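One chain comes next, on its own, written as structure tokens: the form predicted on its own.
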Amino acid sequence: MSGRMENRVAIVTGGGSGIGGETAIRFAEEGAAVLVADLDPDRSANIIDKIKSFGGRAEYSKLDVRISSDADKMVSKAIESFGHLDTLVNNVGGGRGDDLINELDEETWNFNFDFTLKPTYYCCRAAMPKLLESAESRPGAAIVNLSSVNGMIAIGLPAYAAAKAGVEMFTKNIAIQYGSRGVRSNLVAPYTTRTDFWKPIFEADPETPKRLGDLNPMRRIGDPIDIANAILFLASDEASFINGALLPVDGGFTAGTDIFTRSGGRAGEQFWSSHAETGNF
């Protein structure tokens, strides 16, 4: 039985760990040849070794997402290694600076855009000619970009949130420009996920995952595999008529909240039950 990514070539940025690492492994499990594009060769080697251990194909390309020429070299390495390119996953990104707007300095603002929005532009621009070439000969060319729940609702990190919202609009414009030419573009928006980004925070305060999980309707934070499976779906032919969509992978966090009901406790339950029959609210 063929995998969902059989005979396809994928680039995964930030593919050396976390969501990117799990995505690279899932793609390879489904038959793709994967270029792991990451700044850290050592952690990338761990992912590549895992892929090769089950007979998958993977290579490494050093990528500093803040340098546009690195994105060009990344695409060239994919073609040199595997002959063509079908899929691009823009996973790299990070945020800092949970400041009040009047205290948000320009350096922090620029950091978020340079590390989150610009790399998506650099990598999509570099990859698009090869994705279009692929789309001319076979179906299945796709881009999946990583947004965030921060780009959907206001929960802090204003500069990061603005950059992630920018990723959404940029992706949707790609979708309408290139959908007719066979290249689909979609996004996933994760909730807080156990990655290296959060590791020092969780180590400093082991209760942080529980507190963040308690805010979520599913009472947990995300695992990288949760996000990787959604990325795989959007990249596969199972999503062949999905284009320009944002898929929240957030346990229902952006659907609403039960904090009001929980905060009311027993008194809240009594209020709702006593008024339910009359409809008097």
Ligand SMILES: NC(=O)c1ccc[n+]([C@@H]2O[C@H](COP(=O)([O-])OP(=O)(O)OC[C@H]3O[C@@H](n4cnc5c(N)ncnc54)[C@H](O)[C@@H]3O)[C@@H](O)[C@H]2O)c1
The other form holds:
Amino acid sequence: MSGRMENRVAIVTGGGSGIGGETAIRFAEEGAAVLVADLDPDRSANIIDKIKSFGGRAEYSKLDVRISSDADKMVSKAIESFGHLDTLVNNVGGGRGDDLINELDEETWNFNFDFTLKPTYYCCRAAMPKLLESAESRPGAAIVNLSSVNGMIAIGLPAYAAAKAGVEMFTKNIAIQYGSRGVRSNLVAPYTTRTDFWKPIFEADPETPKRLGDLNPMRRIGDPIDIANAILFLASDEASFINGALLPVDGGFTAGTDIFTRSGGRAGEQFWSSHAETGNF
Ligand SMILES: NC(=O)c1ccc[n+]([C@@H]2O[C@H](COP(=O)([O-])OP(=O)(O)OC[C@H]3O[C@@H](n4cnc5c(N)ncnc54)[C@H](O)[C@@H]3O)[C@@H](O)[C@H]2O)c1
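Structure of the form predicted together with the named molecule, please, following the form predicted on its own?
Everything in the complex follows now, all chains and molecules, and the chain you saw is the first one.
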């Protein structure tokens, strides 16, 4: 049986660990040749070794996602290594700063945009000519960009949220500009996911994963594989008519709130029946 990414060449930025690492592995398991583009060669070597251990194909490209010429080199490396390019996953990004905005300094603001929004532009711009070339001769050219629940609802990280919301509108614009030429662009928006980013925070307070998980209807945080499987789906032909979409992978966090049902006891029955009589809620 052939894999869902057979004969595809994919770049995964930040593919050295976490969500990107798991995505690189899932892509390779499904037959893709993967360029792991990451700042950290050691982490990346670990993922590449895992891929090679099951006979998959992977190469490394040193990428500092904040440097536009690195994005160009990354695309050239994919072509040199594997001949063409079908899939780009813009995974590097991250947030800093829960300050009230009158206390939010410019350095924090710039960090979020330089690390999250601008790189998405650099990498999409660098990859698009090769994605278009691929789309001329085969189906399946696709971009998957990483947003966050922070790009969808306000939870108190203003600069990061603004940068991720920017990633969302940027991606939707690419979707409408290039869909007719065979390149689909979509987004995944994760909830808190257990990656190295969180490691020191979880180590400092081991109750944090449970506390954050409890805010979520599924009562857990995400694992990288949860997000990687969603990215794989959007990159694969199973999503061939999905373009410009945002897929929350958040256990229902952005679907609404269960604070009413929680405050009313089991499934909220008492709460709703008592308030339905008075209409008082
Ligand atoms: N982990 C979460 O809780 C969570 C939640 C919502 C959204 N996201 C989003 O998912 C994506 C991945 O998150 P993660 O937690 O897996 O990331 P992470 O912080 O664990 O880092 C992933 C990889 O990025 C690499 N990296 C760091 N700086 C880089 C740079 N300047 N250039 C190139 N590579 C660099 C690291 O070496 C690492 O291998 C991000 O866009 C993030 O905003 C994550």
